[in-house]
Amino acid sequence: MEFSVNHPILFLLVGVIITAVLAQSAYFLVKSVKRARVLGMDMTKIRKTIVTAAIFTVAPAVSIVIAVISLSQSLGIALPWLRLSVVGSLSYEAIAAANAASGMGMKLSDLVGNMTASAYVTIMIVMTVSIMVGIWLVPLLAKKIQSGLVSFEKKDKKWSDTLQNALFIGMISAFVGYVFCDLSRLWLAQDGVYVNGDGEVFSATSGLIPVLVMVVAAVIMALCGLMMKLFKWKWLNDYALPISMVLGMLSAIPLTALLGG
């Protein structure tokens, strides 16, 4: 039987896992409501909170749908749907899949329409097992790390804030570096053309495309923040991310046409 990244059995397996996750969420929601009644909490406020939370999950869900679509070309729908519905993000999943493909001597784009079962399983293991390391480390290290940070904050709040901001920026920098990795084409190109080790030909300026897409998305995010401040549009806070993602991705079309691929 020929392997397909969109085979019905994959959707069945993914559907079982996601159903289990949804059932778990529903279970804890019911338990929480029952506990709220026991504590004598205002049930009108509880219901309003539940409805509000459900409505505002629509905005983050847009970002997830965009991520699934962007990965579906090479990996199909089932695997990205699973990864981004449970524990995952576009920035991690795309890099993990690309690194797994690179380890097999290929690019992720090479697997479009040519995905084998062995390559698919390899990419799936890298995308799923690797992200679980963080889950395993939480019960082992989180309490000790948190206690250390709380103790440090009591001694020197200023340096504690600086440390936490530095940790966050360091994490973000790991992904930002991926955006700038192709800028070397500008300096290594000859006569406006860059040829990599695999003999693939690129425009010298094509390395600027991901950088400019990031800049466009950042500017849009900043404009959303400015509008929230000027016009008091609090609702925009939940839609700023998907808006910046969509417009940033759309900007890649004219940028690719202008700078070359």
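For clarity, a rigid core is taken as the largest C-alpha set superposing within 1.5 Å between two forms. Residue numbers count along the first chain shown, from 1. The structure presented is a predicted model; accordingly, all values stated were derived computationally and were not measured. First, how it differs from the form predicted in complex with the partner chain.
A displacement of less than 2 angstroms separates the C-alpha positions of L13 between these two forms, with the rigid core held in common. Once the rigid core is overlaid between these two forms, I220 counts among the residues whose Cα shifts by 2 Å or more. Core-aligned CA deviation for A189 between these two forms: 2 Å or greater.
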Contents of the next structure:
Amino acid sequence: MEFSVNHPILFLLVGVIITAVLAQSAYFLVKSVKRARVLGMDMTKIRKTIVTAAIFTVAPAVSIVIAVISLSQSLGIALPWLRLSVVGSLSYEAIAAANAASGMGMKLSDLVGNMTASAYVTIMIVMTVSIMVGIWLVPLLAKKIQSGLVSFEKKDKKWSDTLQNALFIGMISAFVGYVFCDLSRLWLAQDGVYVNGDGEVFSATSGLIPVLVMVVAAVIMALCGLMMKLFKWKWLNDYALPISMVLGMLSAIPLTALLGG
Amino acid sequence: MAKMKTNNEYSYMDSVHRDGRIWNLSMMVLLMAFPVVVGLIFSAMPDWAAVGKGLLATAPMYWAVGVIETITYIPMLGAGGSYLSFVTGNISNLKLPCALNALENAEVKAQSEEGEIISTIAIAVSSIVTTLIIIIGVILIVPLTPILSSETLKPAFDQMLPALFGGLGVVFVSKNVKLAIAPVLLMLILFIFVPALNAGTVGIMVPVGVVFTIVYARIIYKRGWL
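Please supply the corresponding structure for the form predicted in complex with the partner chain (the preceding block corresponds to the form predicted alone).
Time for the whole complex; same chain goes first.
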């Protein structure tokens, strides 16, 4: 059979795996909702959780579609569809595919229009094996870690709550720091132009864009909180994060035009 | 009665772990089978030397990061959420913020059984919606490509993470100012002044931030500053 990166059989095989992913998600969703009923949890709260999670997911999911489009130029559509629906992320997949191509003595761009079945299988194996850790490690560790946390809670509830907050804050602080990672372009640029190690050119003020986007999103989130208190708009609580995220993202368009990319 | 409830709780959590293990190991087999089946259908053998070189260049770093990420994220995602998230991916930029937001809105603690249920529901819904949107994107890839890849929209999608963590950060930091001040300052200093820290390395810095915050939290907790 003649190989092509967009061969219908590849879509069929990927479709089977994606169906399994959907089935796993649906299984845990139904199991949790059933358990919520058994525990007598407020079902309005459960419905709100479902709606909010769905709305919140739209913008990040669209950015994943963009990553599929970006990778599809060299790998066809089927493989990026699979890799970005299961485990992967654009940065990882691009690096793994480039390393596999490099192992064959080529660049990923060399394979556009020239991809053989052997090269495709080689790339697939490297991409899949390198990212598999979490899938098999969670079954080994999840129960032990969760049991440890439960025993922590029994020993010292206040410390257990603090520990949980510390985990979340630790994660958030790393991303807040990341937002500022290009700020140094302000003082490293020469004549208003910053050139990075890969020879890419940026304006000196481009590092301010993510910082200002974050500030816009934070201010909108704070305003939502204020409106909830002032006007008793409790419903806004469920939409505040998606609203702040989308408006923050949209603010990047004029900010980039103003500060340069 | 209280004893019976405890037993029920344990049996539910046990069933989550049992089902999660079955699902994840099955998914692992299915994913590994994909290149094998493609090779068989198209009568193609992989270039084993290239596989070796590619794995040597990719796997050690991603396996090390993967182990640290797994240990870091499991306590935040809950049991059901962990099994699902480590299959569907996009944890720090989608599944975890989604679960955090759901826990915050539902006003439940992550370690309670209600928290376990809420975070699993949020992550399951997020996984389903993501998968469906990607399917729609794949079906409509030809008409969507010029729109989604347009220069006008590009800055917006480039700045998704700052927008997400602006909203999420203001909620969590404002509620935990004493706890947040040192880790946020540390990360700001590191990311601003260490050139090697950028979008590609933020995943590695999450466990660093988490470990630092736990140690810092323990110190100020012991001193009664919280």
